[in-house]
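One chain follows as structure tokens, the form predicted alone.
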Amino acid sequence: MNNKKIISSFKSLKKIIGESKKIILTTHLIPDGDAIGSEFAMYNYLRQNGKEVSIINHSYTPDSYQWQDKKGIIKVFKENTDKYTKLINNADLIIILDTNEYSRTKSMEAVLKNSPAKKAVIDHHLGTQFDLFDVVVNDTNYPATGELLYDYFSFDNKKYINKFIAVNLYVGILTDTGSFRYPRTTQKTFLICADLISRGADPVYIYDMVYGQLNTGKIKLLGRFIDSLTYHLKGKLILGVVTMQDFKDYHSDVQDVDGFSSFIMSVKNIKAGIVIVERNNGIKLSFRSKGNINMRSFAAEFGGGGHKNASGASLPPQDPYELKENIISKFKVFLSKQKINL
């Protein structure tokens, strides 16, 4: 998007959020630092705006980002369908950020579409349906919804920026940037994280509360995956698997595989890597690549997407290890077609 389309964008967001009294704010199932920084931010946005604002989300908010609702903003939809669908449909408008799929708020897909509500969609990925919302604000050029907010309210006002959407807009970019290694992490992102910390962000203290408080299960389950992994294609592809049973062994759940995607993109000599986690209701699946396999369209072939060089999908149950044999061999046939030799 150029800089005349983004401004645009910014002015109809301003005018729709003017408009609306009762706003609520939604993300992505298992929502990262990213989404639950962007809906921190803008809450406190909004409320300094003198709206009133609810956060509801599919999931519970993961470990690594509890810290950040002391208060205990965010609702979780199933906790009281009834109370939050209520709140939904009398809602003026609903904002959904860091993800452009009603599909991906899971259990409010539906109440989200059906709602009279205006919709507007803040993002960065790739594949939005402009038709679905009265507002799109969306940019894949940028490497974190955060930092797309950063530039609308500074495009409004650079007062709104206090320390408090300050850290929770460095938690979103830290973490989308993958601690700012990963591509599109530019110039402009250190000058606005050098703002954002002269605003209060304190990137140590950030940095200890979302990398530095492992609890003893994601330890362990960590090394179960480790166990699990696999290397295919001349050790440039690598597969890992999380098992329900892995979850049930180690008293831990899908929030603690938050990182091994990564994890495994640090291994020498990889050049895509497949985390298969098995949970109740299907399979979720992470891919991610480093250099021109394009992994949002090999995501695709499993229904799911996202930027060219970190995917996912959801699939319903099955076996994890009979799909993973599956996913090589679509991902050799995938590179065949796509004429990439690893």
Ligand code: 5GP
The other form holds:
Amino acid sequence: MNNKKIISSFKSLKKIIGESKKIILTTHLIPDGDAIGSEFAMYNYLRQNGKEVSIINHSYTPDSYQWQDKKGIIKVFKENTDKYTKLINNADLIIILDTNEYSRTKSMEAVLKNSPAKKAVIDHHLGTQFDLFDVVVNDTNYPATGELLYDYFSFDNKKYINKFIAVNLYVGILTDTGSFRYPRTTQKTFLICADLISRGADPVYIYDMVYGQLNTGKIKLLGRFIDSLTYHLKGKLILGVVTMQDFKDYHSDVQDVDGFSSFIMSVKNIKAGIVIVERNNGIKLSFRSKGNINMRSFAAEFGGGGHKNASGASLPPQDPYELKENIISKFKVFLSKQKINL
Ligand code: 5GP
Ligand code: MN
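Switch over from the form predicted alone to the form predicted in complex with the ligand, please.
Let us now look at the entire complex, which starts with that chain.
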């Protein structure tokens, strides 16, 4: 989206919000900091505008972001499917944040799609199907949905960006830029964060709340993950596996895997990193790359998606080690098809 398009999508969003009273916010499964931060920022903005707002998610909020929800605002769909289905059906507007795929709302997919409410999406991923939404605010140049929301709130009126919104937008930008180091981090990102800090976001406190609360289970899981790493293509491709047994041994769960894929990307000379996580309902794959290896295209071979340098996919239950061998051979073919010589 170019600048004109994004402004016109902001206008449409403001209009549809203005026409709505009851609004539902939701996001993708296993929400990250950008998903949760964007939900809370939008929630607060809508409340300031006198709307009735509910946040309903498929997943529980990961521990790292629970401090943002002191009031217990986020509802988890499966906790009361009937009640939340009614809320969704009675809403005027549903806003999906930080994903543009209904399927990534998992258990909520059908209810959201079938609700008579209008639908808006605010996101920075590729592949939006425009016909599935009444309003689309999407620009893949943004490093975080949080940065996109900052521009939207500024477009409406900067007065809305209070401390609570500033903190939540900062969380989104901090986490989705990998602490300001991923490629889409710009001068503008820092200027926005400077403004968020002036509005009350404390970068030291926020970093500590998000990244400085590791439990021993996660540390042990990381140890086992490091042991699982295998090195291919002269160390330019690294794969790691986390199994259900690992989770069981260390009383940890999938949220503890957050950050493992970026961790392997800090190994010298690595160009591509793949993390295979076995869960009881299937396998979660994370793909990471540097430079022009398009991991979004590679993830698509497994029915997944995402960004060029960070993508993922979900597969049915299967042996993670057999899958790993399969991924390695597919990746080699992929590289040769893309004429990439590592
Ligand atoms: P992560 O590896 O952190 O879970 O995901 C990285 C990115 O890949 C996400 O921001 C998201 O865009 C994408 N992604 C992860 N899992 C899936 C999936 O199962 N399906 C699709 N389409 N995209 C995914
Ligand atoms: Mn995001």
